[in-house]
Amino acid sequence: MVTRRVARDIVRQWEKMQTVYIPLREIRFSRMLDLLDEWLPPKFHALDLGSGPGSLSVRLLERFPGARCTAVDCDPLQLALGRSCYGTMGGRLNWVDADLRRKDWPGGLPTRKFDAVISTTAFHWLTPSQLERTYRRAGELLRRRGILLNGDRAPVGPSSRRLKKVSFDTYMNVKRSHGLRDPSQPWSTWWNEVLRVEELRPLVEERNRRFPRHSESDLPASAHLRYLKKAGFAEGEVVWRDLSDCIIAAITT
């Protein structure tokens, strides 16, 4: 297993990364906590899915110190990451490795019932099917007065075709303006970095196996918004957005 430093300088290049890909990825983080701050007590137990190596996890339980946090994927270069990174926070912080496009993933879950589901960066990679089905099991996992907060990009719908390209066009000029000049060099510059640790190459490999191939569903808000209703949830609605980057939130009755 890595060690805990050599985690940490990869973890810590990885937010760096993340963040040249949405510049405004720490205000998103902060208005997802403000709305749980805003509607949980100050005990609560959150599932984030598609956590990665932990970044919405960890700031969730810096934040609120009465708080735990059920953090989920099938990455296991990710996973492994966040367990040696940060460990459990004191048995605050469980991992769970289990994979959203299987319609048995809550199987590995700790408990079945939570005060919230998070996710952020991640529901694009699910195809709608799956989205559907994802949204259909967090209601199910969802206590009463429970919330869901999905911080992922959701362009403009189809319906308003012109507003949908100046809409990214200004997205993806913003993200030069941070750095992103080469939408690959980022990322296969992190992913370099991982492979000169001996120690993840297997990881690597494993991950490769788990994903053969990759694609995404750039889902306009309004089709997130209809399969949450369809999954039972009282209320959605956008409460955050900066042109195609969102945050969806919804609540059970």
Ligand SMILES: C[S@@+](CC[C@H](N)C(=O)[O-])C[C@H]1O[C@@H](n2cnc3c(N)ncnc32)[C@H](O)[C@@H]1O
Contents of the next structure:
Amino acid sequence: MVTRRVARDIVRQWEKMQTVYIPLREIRFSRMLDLLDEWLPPKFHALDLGSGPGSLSVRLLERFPGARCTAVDCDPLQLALGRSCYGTMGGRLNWVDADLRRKDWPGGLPTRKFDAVISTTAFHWLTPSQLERTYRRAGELLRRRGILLNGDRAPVGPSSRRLKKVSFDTYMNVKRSHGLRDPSQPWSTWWNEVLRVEELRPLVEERNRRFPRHSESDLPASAHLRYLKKAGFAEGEVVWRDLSDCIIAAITT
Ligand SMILES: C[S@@+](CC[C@H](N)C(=O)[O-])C[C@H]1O[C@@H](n2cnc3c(N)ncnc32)[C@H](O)[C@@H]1O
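Next, give the form predicted together with this ligand, keeping in mind that what was shown is the form predicted on its own.
Let us now look at the entire complex, which starts with that chain.
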């Protein structure tokens, strides 16, 4: 098993690497937590989908001492890093190995009722039909007056292809000015660091079996809102945007 010191070091590099891709990542996290603060009572249970090493879950639990969080991911490496780095945060954080591509993924959850379903930088890994089903499952898992928050890239559109292009190109320029020269480089550098740790290699091999190919979708926010409506959410909207990056919010009745 990976030691806490090694896990902390790799997770710290993860946080740094993700910020190169999403320059306003920290602000996006804060806005999501601000929305939860406004909408929910102080004691609530959140479900973090595609949690990675717990980036959003841990920020949430640090800000809301009365909250609990269930972190879901299907990458054994990310789950091991998160568990080793943060543990259960005094019994308030639990980690679930579940694959959102599978229809039955909620089967492994500790409960079927949450106050919030949250996610960052994960849903663009899903195909449109998997995303549509994930929103449907999220709607089923939420209590009345529950909230879903998805912070991820979702370009503007589809009403103007030219505005979509100019906002995407501007976003890429902003990233370059924050140090992103070659889009694949920070990601591969992080993975090379992981592979230097011998005890992590079997987890990477298992991860590669689970993700034989990495595909990304580029659905506009309008498609997300359409799926949320079909999933039965009462209202949905883009509530924050930084060019191609945004927070999509939806509430149950
Ligand atoms: C870019 S990371 C984001 C992690 C974290 N939420 C953050 O904001 O840093 C995307 C995460 O989504 C997870 N993920 C992608 N597809 C998934 C799926 N089908 N089921 C569960 N997790 C998935 C990946 O394993 C990865 O940990």
